[in-house]
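Single chain ahead, by itself, as structure tokens, in the form predicted alone.
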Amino acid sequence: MTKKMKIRIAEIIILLIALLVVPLFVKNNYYLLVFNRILINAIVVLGLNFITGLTGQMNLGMAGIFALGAYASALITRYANISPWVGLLLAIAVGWVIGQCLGYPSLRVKGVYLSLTTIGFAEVIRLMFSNLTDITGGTQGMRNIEPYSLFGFKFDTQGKMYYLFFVITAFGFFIAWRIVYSKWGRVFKSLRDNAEAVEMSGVDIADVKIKAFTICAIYGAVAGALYAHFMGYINPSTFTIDMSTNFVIMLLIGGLGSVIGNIFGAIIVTILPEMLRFLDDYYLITFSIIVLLGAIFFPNGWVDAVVRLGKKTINIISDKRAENGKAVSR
């Protein structure tokens, strides 16, 4: 195992321990709600990383995928009167279908045209749920969605849901980590860097793109299902282009292709607006300016910038100690 890999594993362990002990120190339900949203958002960004971070294809339709997962789980739970866990399995199946369906258009369009295609997809989904009033409640939304339960134990408080979401997010993180640092991950990255060279090497580009979209959609649909049973209420007006944009911002702040960065991106973009609430009507524009400046000065993500700064500081301290040692020896 290389030194770089050991450092990454140490970072992961520290991050997991920090997230695991959150409920021990945070007792306020609102703060726990924000942390639950962080975990749900992190799952979405882990999926988005495969298509936008690794293969380099812009997907602005995550809100539509998120909505399909949420409504699929909520509808089958309500009308079939079955466990939300079955709804979660249905969300996974829905994610697979979406990934297959969205993957094929990506073979013919790319760049801004793919972005417009995914935006159109998300808007179609939102309008569909808004107009199916007899099934989804239309713009009034769906209320009283049943929370998750396991062997009679209900996850009906913010603290209980936090540990459930933590386990699911950790599992999703582990899968994403294994894929990114596997043969698949290397193929995804090479497709982003030089698609022509990958094709000349005999790799089936179509199959790779569809796989990336499918993994992305499954993660997004699972997060949507968790969101529905977490909030207990869903409304089509929630799943807008703004939601998709926020997911992309999380990915950019964390750093494209960085699995650990996905978690930090979700943390920063979810918490920062809440910290700026004291600015009242100006909090959103302040948040936007911060994100814009970050994109300009830290194009590889904020996490990468912090790591580079830390390494530079350590090198400077080491050099000074070496100089002082030489001066003493003289």
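The structure presented is a predicted model; accordingly, all values stated were derived computationally and were not measured. Positions refer to the first chain, counted from 1. Between two forms, the rigid core is defined as the largest C-alpha subset superposing within 1.5 Å. What changes on going to the form predicted in complex with its partner chain:
Relative to the superposed rigid core, the position of the CA of V306 differs between the two forms by less than 2 Å.
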Second form
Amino acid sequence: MTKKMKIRIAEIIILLIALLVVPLFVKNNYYLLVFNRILINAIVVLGLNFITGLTGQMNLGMAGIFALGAYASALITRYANISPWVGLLLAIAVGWVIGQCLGYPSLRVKGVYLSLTTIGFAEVIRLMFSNLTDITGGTQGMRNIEPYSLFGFKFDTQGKMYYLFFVITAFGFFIAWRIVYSKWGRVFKSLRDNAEAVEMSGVDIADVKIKAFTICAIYGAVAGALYAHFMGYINPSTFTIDMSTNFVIMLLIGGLGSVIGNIFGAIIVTILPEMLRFLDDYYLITFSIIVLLGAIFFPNGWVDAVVRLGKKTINIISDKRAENGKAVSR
Amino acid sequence: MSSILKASNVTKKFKGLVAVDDLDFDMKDNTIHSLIGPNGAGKTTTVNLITGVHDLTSGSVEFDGKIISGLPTYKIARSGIGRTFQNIKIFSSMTVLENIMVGGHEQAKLGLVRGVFDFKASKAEEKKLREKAEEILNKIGMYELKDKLMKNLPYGRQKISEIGRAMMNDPILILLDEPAAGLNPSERAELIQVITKTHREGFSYFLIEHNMDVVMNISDYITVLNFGRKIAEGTPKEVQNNEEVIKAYLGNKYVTKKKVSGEV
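Please give the other form, namely the form predicted in complex with its partner chain, since only the form predicted alone has been shown so far.
Below is the whole assembly, all chains and molecules, this chain first.
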């Protein structure tokens, strides 16, 4: 193991510990709630990255996937009266099925038309849940969804849930990282640039596209399931196109294709509106303007912009030093 | 010499237009076989038929003793045919090395789930793939450029990189669709060098080209198309002196002129 790798691992461990002790210091429930939302959103964005970030297909139906995960888990825990963990497994299965089904049209439909297809999908799901009143409670929503528990330990406060979601998000991050920086991530990215050339390399592009959609949908459905048991209450009117676009904004702000960027995107877009709440009526428009300006000036995402700025300043400083050094030696 | 690529009665009709009409050719193993013809003769269509981009209207294509017409493109590619494109198709947002490595995706057999959890195997596989890609980059003289973004490379390099990407799959045959189009003379010379060098190492090439410099220099055998129909075939010398070919390229006038000057 090289020295560089050791430093890397040490950095990661320190970061993990720092993030794990957060609830010990932050006692405010509201802050913890925001942190939990960030973690859930991060899972969705990690998944969305595979479709919209890597293979470059605009998926505006993430809310539909999210809703299916949430309702699948909530309904099975309610009616079969079993542990939410089974609900989570069901959500994974549901995600797999959605991925296979949604991946199919993506083979035929491209660009804007695919975006419309995904929007349509999400709307169908939303309307379905609002109209299946007998089962889902319709627009009244489902109340008192049981929280997660492990060997009798109930994750019923925001602080406890934070740990649970943190572990799951970290695991999701690990998997996403491993896939994105492997031959699969590379082939996903190459699909965005030129599908025909990929096919001529002997790659079954239909299979690869469906794989990307499946990963995306599993992430979305898992996040949805977590959301249901985290909020304890779900309502179809939450899962609108606004939610889908919000996920895409997170992805864009974090930077397409970058796994670390996904996390930062989720953090920024979840926190920013909360921080702007003091603006009352104007907070949404302010937020929109900030996002718009970001899209114009930092098209590669904010994280990329900050990294570039950092590199630039370091270069300038080191250049100056070099110049000074020369002047002295002369 | 055994035949490697054989087209029998290949016909392609786009609605009323007959793009390729009853084409027969037989490409021998370990040769550079060129397909030439004026614009719109159906050359690129022929390549698209071979690689399964278009379906044949009738006829069949045989590669290495097996019928490949009717198979999907990726299966044809896996059977040992590589290809470059007339309008280059590269992965512009990725580095040169990554571009080449995508070509070897199918060579790495590790599945998605195992790739995530089996650190050792995935690392070994990635290393193998990278080493192979680097070796190929060396072969095509682009090793120094491996970490550059593809979109920042000059056009000629991008075109040559496509050959490298095709080589990742260990093909027996590489189809080059107008590799010299848009290249300047020095890039063209380099391209010829890459083709002849790799040909000596065992790759067979099926070449479509407008640039007669390239075609006449490196081809072993030439098939000439005009309006989708084969009008001549033979060695470069034979084709150069073929009346039909001269007529197709230059018009009737030049056929007689040449004869007169030949007599004198």
